[in-house]
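Presented as structure tokens, the chain that follows is alone, the form predicted alone.
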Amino acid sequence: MKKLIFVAFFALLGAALFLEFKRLTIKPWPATHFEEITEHFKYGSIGAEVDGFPYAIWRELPTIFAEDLPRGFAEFGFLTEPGHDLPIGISVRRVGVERVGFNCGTCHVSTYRLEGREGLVLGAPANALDLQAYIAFLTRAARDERLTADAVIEAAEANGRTPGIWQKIVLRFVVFPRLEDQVAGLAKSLAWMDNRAPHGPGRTDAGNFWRERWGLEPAKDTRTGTVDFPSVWNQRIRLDGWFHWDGNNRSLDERNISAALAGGAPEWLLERHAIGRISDWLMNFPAPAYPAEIDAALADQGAAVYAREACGTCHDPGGAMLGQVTSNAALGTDPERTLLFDDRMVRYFERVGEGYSWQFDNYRVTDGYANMPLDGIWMRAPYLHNGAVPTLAALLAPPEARPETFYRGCVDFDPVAVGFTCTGGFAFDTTRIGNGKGGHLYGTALPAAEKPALIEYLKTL
């Protein structure tokens, strides 16, 4: 009888574990939403958690790997607000187990340090966030001998998050056994990064993420589409133009959905309502005002220079060329992004969303880059589509006089040159493929005395 009871007990336990395994691996729970729109922008879900790192492990990584992460996830440029356990740009949702994912705030919240003050800016390019380094760390950590179920449990206990018995069972027998396969798949899907210049803070190569997803084997070539994160405020003034740096899509909805899909959201779990809420909010969300004193007289001189040089034709709301593509034959900037996005990619994009009401049909090939409005330009450094020029002062210099290398990833703002001037961090090399600093000669031939005036005026936009 005892033997029968013993067998029955373990049979029931096995059945329970099997059912829990199935539930933990296939069932997504409702997405995390916040009524307050700025909170949702920073912490809400867009559906990108489905393949995310298990939260129970993820939150203990800074403890287990304290030597590697002395500042926690801030080592990769993530920002944390008082009263929040999660960094800005990270959401948590139960897809099987609780998992972390990216959201809109990941790439579009930044900060600056100026005259002893620091400011958080919603909608700004996350210039200090190194997503590639973060993903590479997660891949290494998952295979590191220091990361075990026991280590996670010990770290959780040390951090006042003692897991229950069932949580420990799930961690040991469900989560960890699947982690290696999950990370192996991630590593394989990112192999294409190894033969390209590292992205560095504030940049990403969504084009090659898509090529990998479509089985186009980017690991076998060096085609590069790395670009800076853009600002996302004042979307209404951009509606009549083309989106993305190379102006390859005219649909705001497709632009937003493609960003969510590139960030990890699958088509079947896409949180379109949440994305729509944020899109509506960003329509009239204003660019940040320059946070220090502006020399009004000097700015007036700069406004005259701006008008004389007809800069507004390409960059002002109502300008004839705002949001339109200027051929790179005229611009002369790094061509790699436009070369990457070819007819073959358009054909593949036309299949995205097949069977859904939002199937893509607005992509095209261009031969240049879209003219952007200059609202909040002071907070959008580094400059050009690939972030190859650190400051506005450098952008107004001839290409040969622009820095060949400079550091990225800091928040120290230079009010004279206008941009982030770092004394250390990620060394950006403009000689690497896709990192070219040339082109955009507009303003480079201005008299030396007029350039500071123009920069002062640009601070007001």
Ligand code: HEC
Contents of the next structure:
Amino acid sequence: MKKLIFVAFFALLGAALFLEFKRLTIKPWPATHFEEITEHFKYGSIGAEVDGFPYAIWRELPTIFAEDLPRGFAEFGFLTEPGHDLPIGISVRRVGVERVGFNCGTCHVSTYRLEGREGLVLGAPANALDLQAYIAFLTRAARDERLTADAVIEAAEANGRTPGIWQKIVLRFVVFPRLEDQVAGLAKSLAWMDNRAPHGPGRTDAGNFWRERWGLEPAKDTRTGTVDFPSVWNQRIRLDGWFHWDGNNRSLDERNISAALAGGAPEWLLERHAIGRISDWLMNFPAPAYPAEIDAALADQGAAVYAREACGTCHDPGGAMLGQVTSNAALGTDPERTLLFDDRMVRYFERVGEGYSWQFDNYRVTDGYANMPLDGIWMRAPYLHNGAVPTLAALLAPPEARPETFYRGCVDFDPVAVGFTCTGGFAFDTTRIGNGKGGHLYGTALPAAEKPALIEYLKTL
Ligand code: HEC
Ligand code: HEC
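Having seen the form predicted alone, could you give me the form predicted together with the ligand?
Up next: the whole complex, starting with the chain shown before.
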């Protein structure tokens, strides 16, 4: 027994020292930090760069793969602001060599185009960003014969970034050899995507990355957790309710940390201070006002319809059921996302953060989806948790009249139907598992004349 305690003690000590060593190895290279919180949201670090793609290679990919990426990373929907080299949602940190990672802005910033204007909206679902296609490209590119150390050096020179001799050595003998292993591992861990509908722009799988991490073998089934990115502004009015599409957690801390972990930050390197700052800022960061004219008289009529139909019971601050979960037996939207988060998932979530002060213990199983506020709803299309309904007009139509396929991924805003109406791009197929367009029948049986009024009112929220 004594011997056992002795061994256990040293095992623990070893583990602690190893963690401390890992932290020390990156200590000389602090995460990118911006004083201005909006800059931090868009370009700062949440600690997700550790296993990221090497920056020296990453930034030359649009040159080396010019045929595949005529518009650079914008091809996947990444947004770039004037005066910035990096797209919104990409941070760089040195971890030995510089690596790129995601941050909160990756999935929670978007734009719209309306009447010739384009508007950037922080906190909006990144409706045009196809993360899955981006990751597939990176894994393909890493194994493509066009990607060699010579090609990277040549592209860097052409782009006016001639690497020094030491940088060339590191690139050839450190970065490249490791890249192959890293990418082979990544490709294998994403095999589960092959038996599911593609996410397309604006969505990701909220459950299967976790299942893969926990060894639950998602490649062996078709259970699907694909969700639309949500808006993240105005968090204060959400505090009394349950978070996430299925309302599976009400702890703010766990929600923030799980967001960072899902973005690729390891437990030992969470930038908790930065994440906390962003979380505080999002509390009162307002939803965007509708950017064009609203017909006030029509909106007034719509407000009366909204009140008569009791939409606010579930959707308004102060509404009796705001933040509560509506059982899917009554709601009838696609069940996959809520079914995926079952007892077993909760048990695994409770082990996340083992040994840390923040270890999770607030996850729960629900049988439906959470009633959320509709603030800034005009900018949250496509609608429902799985993004299966392109516009508000389609949401107010009976399910059989909602489009069976539609295009996603553009930012052309349609002020009549309210949503993005794309004439090309990613074809979203509502017949695939997890993509169902059914349910949420509220308002679908209204007289035809009342629907435009209700839509006009929804623009004011
Ligand atoms: C890879 C994309 C991605 C990244 C990166 C990301 N999120 Fe999210 N976020 C999501 C998705 C998807 C959901 C919805 C998950 C669900 O409910 O199934 C979500 C949910 C949320 C919610 C809850 C919204 C609600 O109404 O319940 C908040 C708040 C949030 N994220 C904030 C953040 C913050 C803060 C960060 C940075 C630390 C972050 N997110 C990073 C994709 C992302
Ligand atoms: C019993 C509660 C309840 C009532 C009543 C209700 N809703 Fe909802 N609503 C929900 C839930 C739950 C969702 C999320 C469903 C999902 O994503 O699968 C939702 C989703 C929505 C969305 C899409 C949100 C998004 O971000 O994609 C809109 C818009 C909406 N409701 C409008 C209305 C309107 C308008 C009415 C009244 C005609 C109404 N709702 C009545 C519970 C309700």
